[in-house]
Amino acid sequence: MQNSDDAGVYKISEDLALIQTVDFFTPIVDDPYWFGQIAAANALSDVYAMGGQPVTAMNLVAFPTKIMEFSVLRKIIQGGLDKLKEADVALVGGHSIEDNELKYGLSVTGFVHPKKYWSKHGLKPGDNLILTKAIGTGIISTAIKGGLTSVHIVEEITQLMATLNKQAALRMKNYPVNACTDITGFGLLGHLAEMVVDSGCSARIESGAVPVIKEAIEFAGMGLFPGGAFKNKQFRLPFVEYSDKVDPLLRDIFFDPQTSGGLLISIPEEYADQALADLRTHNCTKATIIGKIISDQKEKIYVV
């Protein structure tokens, strides 16, 4: 693989190529089981962008042996076993360490055929964008911090965010898939960006089409985000060309960082409708056509 990637992709042989990646955080969530679910769902999420299967995971553990209780590392270990037997994906090891700050994640092996891994790096001119997760989770992890948040909300974003991207990727295999990310630390923007630089042309985004998570939206007005959206943004905004008529929040949301966020996948648009149908009966119910690529040299993201 020759350029960078959401995955290293390594060839075994003529039909088979290990994909390999690695990934790990601080806790999100107060809850360890579903931090460890959410962590879990997070490291494999690269692998489901990059069309493969994973089928094999190592625990990566950083733990605070002298300030918390070892039933906290045990929940959020069984926490990311689950969400591993849900991927059909098998715990073969791991590394841990003493640490002043929790830290939770996986290092991940798949399996894809050598000419069929799907890459950030192939938008063709025409092809329709597929958003397959709303956008706004860490806005919702900066309110969960402030206390700010009802259970209702902790709950659905929780599930929103361990929830894996396996039937999604599963769906699109269908379908001839150009272009594909997952949304995660960089915001949506800044992962379309990814797609966009050297690819020859650019993307138009519609606003109003992107799905956000309501709650998200208000406490954006509260000016609730965390620090990663300002330098996002600060870092990709060259890239980026907004009509008058964008709401200025949208404009920071689209920047968010998200965890364990949904895929983006640039299709032919004959294909866009049916894929679409397809993803909304099969667990992604919030997927949706975003935007599309269009034929222009600049390279940049107008959002309309």
Second form
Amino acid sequence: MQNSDDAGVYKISEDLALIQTVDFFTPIVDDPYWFGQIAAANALSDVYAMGGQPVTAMNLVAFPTKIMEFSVLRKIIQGGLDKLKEADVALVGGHSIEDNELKYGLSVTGFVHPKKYWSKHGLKPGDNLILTKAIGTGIISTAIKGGLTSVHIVEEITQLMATLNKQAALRMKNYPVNACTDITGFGLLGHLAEMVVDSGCSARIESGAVPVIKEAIEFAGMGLFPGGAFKNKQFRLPFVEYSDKVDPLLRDIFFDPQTSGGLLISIPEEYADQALADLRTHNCTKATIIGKIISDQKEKIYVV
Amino acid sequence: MSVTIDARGLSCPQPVLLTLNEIRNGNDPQILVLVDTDTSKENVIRAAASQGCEVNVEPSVSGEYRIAIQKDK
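Now show me the form predicted in complex with the partner chain, since the one above was the form predicted on its own.
Once more the chain from above appears, this time first in line as the rest of the complex follows.
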């Protein structure tokens, strides 16, 4: 099967394929329980992004036993476990090592029908692009590290990052999805570029339609971008053409690396409005149609 | 009175965090920030402007910039 997708897919029989993925990282919020939840939501997301059903998971832990209380680890694991329960996924084991820096994540295994999984590579001219979560978590995380955020905004993005893409994926199974991915480290346009490569078509993004966390725009105005935003931008800029009226801040925000971001779904236009309404009434209140796929063979992203 | 922040060799968001910290907590009305990438320059300018400061940029040696920041009195 194809490589360069959100997770590995291995066909077992004519109607069953295995999906496997792994993800782990250093803490992005101070609260260990919520860090655990976010890490689990993030690891599970790759399975949802392929239209699969996650089934089992294993913990990956790197823990600085000499400088950190063991109770911190217990809270992280509890957070992960609670998120797995919400996803109906069984924790079947794990592995831990001692390390100077705390890291946590999971390896997740799921099932999908070998002919019905969602790839990144399936864009069709005329499709609409739906994004299911607001972007800007990388910028907010940077502001948190700089000690510039209020308790309120920390809570807001913690909730956002801990929200599973489960409902979004479940709802979209009722529609003929042509391509799907989840928005994580490469940022919105970085992940869209992966979809556009070799698709034979181009994307047109309405910059004003993209849902952005309000405070992220504020902090972006203070220059608080994570380093990854610029690496992403440099790497994928050859794919992107901005029209003159696009706000310079948004140009950078669109490359902001996300943790546990939403799904980006390409779906035929005639289903888009109904799918959107469906998503919005099922836990994806910020879901928005952010653009469309056009039959321009240059494989570009036009941001207007 | 002026203070210099040498942020050359530092990657984002460090130059911005150092600049914001000096603007908010430092005593000197003038701050000179040295950076060596375009993105750092751009973001330090954004940081200073967001705090109501006057900003002037001059290129120094190739690829490096001296950003002069005048705090609002």
